[in-house]
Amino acid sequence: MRILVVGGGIAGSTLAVALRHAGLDPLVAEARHSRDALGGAFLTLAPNGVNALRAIGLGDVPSAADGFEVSGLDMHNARGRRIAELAGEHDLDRYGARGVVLRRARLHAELTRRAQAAGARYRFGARLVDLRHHAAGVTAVFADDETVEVDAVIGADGIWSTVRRLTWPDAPRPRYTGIVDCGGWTTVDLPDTSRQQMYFGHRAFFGYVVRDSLAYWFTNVPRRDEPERTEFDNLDHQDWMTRIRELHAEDPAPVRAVLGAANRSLGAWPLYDLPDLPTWHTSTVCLVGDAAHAVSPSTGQGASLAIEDAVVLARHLGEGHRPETAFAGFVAERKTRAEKIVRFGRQIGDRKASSAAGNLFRDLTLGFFLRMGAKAAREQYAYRVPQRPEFPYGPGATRA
C-alpha cells in the first residue's frame, strides 16, 4: 500500500514509526525544511501518551529527548492561596507511567530520527497544494509541482490542516478562543516542584514547573480580537515581556519571580478550538491528531492523543484491509474518546477567564470541578492502546 503522511510533526513521525513496525512503507511530506525546524515551547506527555509510545517500542523517547517526570497539579487563586489540588504521586502505580515535561522541538526531532532510522522516507520542504482523486488512488501535488501517486493520504498536518481543507472545503474552521498562549524556560532561584503550579491571576492565567533551577512557564494572555496569522512571527521580545510582566504585576511572588528572571518568550501562539467534525475520513483520506480533533492545551492531552491516534491507525492499516476499511475502523475506535476529551478541555478553558465575581465563584466551586476533573483524568490516563499481534515485521522490514 502506497501511503502518504502529510505532516512530519509528533503525530506524523509517530505514525511513520508505527507503520514501519506494521511492515508498511510510508512517505512523510513535511512543509518545514528540516526536522529541527519545529517551533513551540514545551508540552506535557500524559501517562497514556507514554504508554502509547511504549506500545511501538519508543518508551525511551521521553528520556532521550531530555524530558523529566512530573505528577499532579496545585491550583492557586490570585492571592496565592491553594484552592485545589490534583494529586499525581501514585500515577506510576495506577497507570504504569508518570507524566513527562518535554521541550516540543526535542520530542519532535527525536521522533523524526526514530522514524528515519526505522526506514521511513521524508520529503522536507514539501508543501501540499492539491489532492486529485481518481480510480487508481490519489495524486498529491506539491508547491514545487512535484507529484506523488498513492493509495492513501493521512493528514497529520495540525489544526490548520491542508488535507482537511482540500478534502472537506466546507468543514468547520478553527475558532479563535480569545487567548494567546506564550511561554518558555528560564533559570530561577526557586525550589524544584514535583507538581505543576497553576495560578488564576488577577488578569491572566499562569503556570510553571521547576526542575534543577530551570522554570518552564506559560501564560494565557486574554485578547478579544483575533490576531493575524503572521502577527507574532517576528515578536519584539522586550516589548512582549514588558506586557506579560504588567499583566501579572499584582500576582503572587513565585509568578513574579519567574517572569522577572525570563527575558523572552519562545513565541506567542493564538489558541483555537476546532468544532467537532462530522467525519474524519473518506475512502482514501484520513485525519489524525490536531487535524481531526484539536485539543485545548489545558487538558495536557494534545500530544498524547496524537500519539495514540498514530499507533491505532497503523494497527488498522497493518491488518491488510483496504484504506477505507482501515480508516473506518480507526475512526470507530478513536472518535468518541478524542471528542470527549476535547469537550472537557473547553470546560477547563472557560474557567480561565478572569473577573471579580467570576473569580469568587470559581474559587468556591473549583474543588468540586477538579474532583470531576480527577475522574476524567483517571479515565484518560488509564487508557492503553489495544494490543494485538499486528506488528510482526519490526522496524525496517517491509511486508510484501
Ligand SMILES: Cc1cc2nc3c(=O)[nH]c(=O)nc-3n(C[C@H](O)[C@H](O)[C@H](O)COP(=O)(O)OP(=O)(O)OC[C@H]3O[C@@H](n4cnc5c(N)ncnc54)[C@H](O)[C@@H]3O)c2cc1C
Contents of the next structure:
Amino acid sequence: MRILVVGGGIAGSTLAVALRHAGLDPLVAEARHSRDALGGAFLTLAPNGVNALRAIGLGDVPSAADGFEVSGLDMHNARGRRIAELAGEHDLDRYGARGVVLRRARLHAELTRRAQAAGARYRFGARLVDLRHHAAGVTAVFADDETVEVDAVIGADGIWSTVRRLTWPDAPRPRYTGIVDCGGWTTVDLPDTSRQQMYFGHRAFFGYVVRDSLAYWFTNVPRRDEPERTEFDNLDHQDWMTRIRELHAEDPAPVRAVLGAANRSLGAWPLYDLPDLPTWHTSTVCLVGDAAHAVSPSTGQGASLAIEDAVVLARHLGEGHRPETAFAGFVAERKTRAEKIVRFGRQIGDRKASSAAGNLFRDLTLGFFLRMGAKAAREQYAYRVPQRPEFPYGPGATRA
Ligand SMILES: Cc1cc2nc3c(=O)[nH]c(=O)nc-3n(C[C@H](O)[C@H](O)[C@H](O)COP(=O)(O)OP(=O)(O)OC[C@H]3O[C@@H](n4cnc5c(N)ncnc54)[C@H](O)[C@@H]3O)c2cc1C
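Now show me the form predicted together with this ligand, since the one above was the form predicted on its own.
What follows is the whole complex; the chain from before opens it.
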C-alpha cells in the first residue's frame, strides 16, 4: 500500500515510526525545509502520551529530547493562595509514567530522527497544495509542482490542515479561543518545583515550572478579537515583555520574579480549537492529530492525543485491511475520546479567558471547577492505547 503522510510533526513522525514497525513503507511530506527548522516553546507530554510512545518502542524519546519529568499541578488564585492541586506524587504507581516537559523543537527533531532511522522516507520543503482523486488512487500535488501517486493519504498537517480543507471544503474552521499564548524559558533564582505552578492572576493566567534554575513559563493573554494570522510574526520583544509584565504587575511574587528575569517570549500564539467534524475519513483520506481534533493547550493533551492516534491508526493499517476499513476502525476507536477532551479544553479555556474580568463568581466557583478538572485529568492520564498481543509490533515485523 502506497501511503502518504502529510505533515512530519508529532502525529506524522510518530505514525511513520509505527507504520515502519508494522511493515509498511510511508512517505512523509513535510512543509518545513529541514528536520530542525522549527520554532515554538515547550510543551508537556502527559503520562498517557508517554505510555503511547512506549507502546511502539519510543519510551526513551522524552529523555533523548532532553525532557524532564514533572508530577502534578498547584493552582493558585490571584492573591497567591493555593486553591486546588493535582497531586502527582503517585503518578508512577497509578499511570506507570510521569508527565514530561519538552522543548517542542527537540521533540519534533527526535521523533523525525527515529522515523528516519526506522526507514521512513521524508521529503522536506514539500507543501501539499492539492489532492486529485482517480480510479487508481490519489495524486498529491506540492507547491513546487512535484506530484506523488499514492493509495492513501493521512492528513497529519496540524490545526490548519490543507488535507482537511481539500477533502471537506465545508468543514468548520478552527475556533479562536479568546487567548493569545506566549512564553519561553529563562534563568531564575528560584528553587526547583516538582509540580507545575499555575496562577489565575488578576488579569491573565500564568504558569511555570523550574528545573535547575531554568524557569519554563507561559502566560495566556486574554484578547477578545481574533488576531490576523501574521500579527505576531515580527514580535517586538521589548514592547511585548513590557506589556506582559504590566498584565501581571499585581500578581504574586513568583510570577513577577519569573517575568522580571525573562527578557523575551519565544513567540505569541493565538489559541484555537477545532469544532467536532462530522467525520475524519473517506475511502482514501484520513485525518490524525490536530488536523482531526485540535484541542486547547489548556488541557496539556494535544501532543499526547496525536501520539495515541498515530499508534492506533498504524495498528489498523498494519492489520492489512483496505485503507477505508482501517480508517473506519481507527475513527471508531478514537473520535469519542478526542472530542470529549476538546470539550473539556474549551471549558478550561473559557475560565482562563475570564481572568481578564477578575470576577468574584469565577473565584468562588474555581475550586469546585478545578477539582472536576483534576478528576477529568486523572481519567485522561489513565488511558492506555489498546494493543493486540498477537499484533507483530516491533522493528523486526514485516508485512507486504
Ligand atoms: C502555544 C501552544 C502550546 C501547547 N502546549 C501543549 C502542551 O503543553 N501539551 C500538549 O500536549 N499539547 C500542547 N499543544 C498542542 C500540541 O502542540 C498539538 O496538539 C500537537 O503539536 C499536534 O501535533 P500534530 O502532529 O497533529 O500537528 P503539528 O505538531 O502542528 O504538526 C503538523 C505538521 O504538518 C506540517 N504541515 C502543515 N501544513 C502542511 C502542508 N500543506 N504540507 C506538508 N506539511 C504541512 C507542519 O509544518 C507541521 O510540521 C500546544 C499548542 C500550542 C499552540
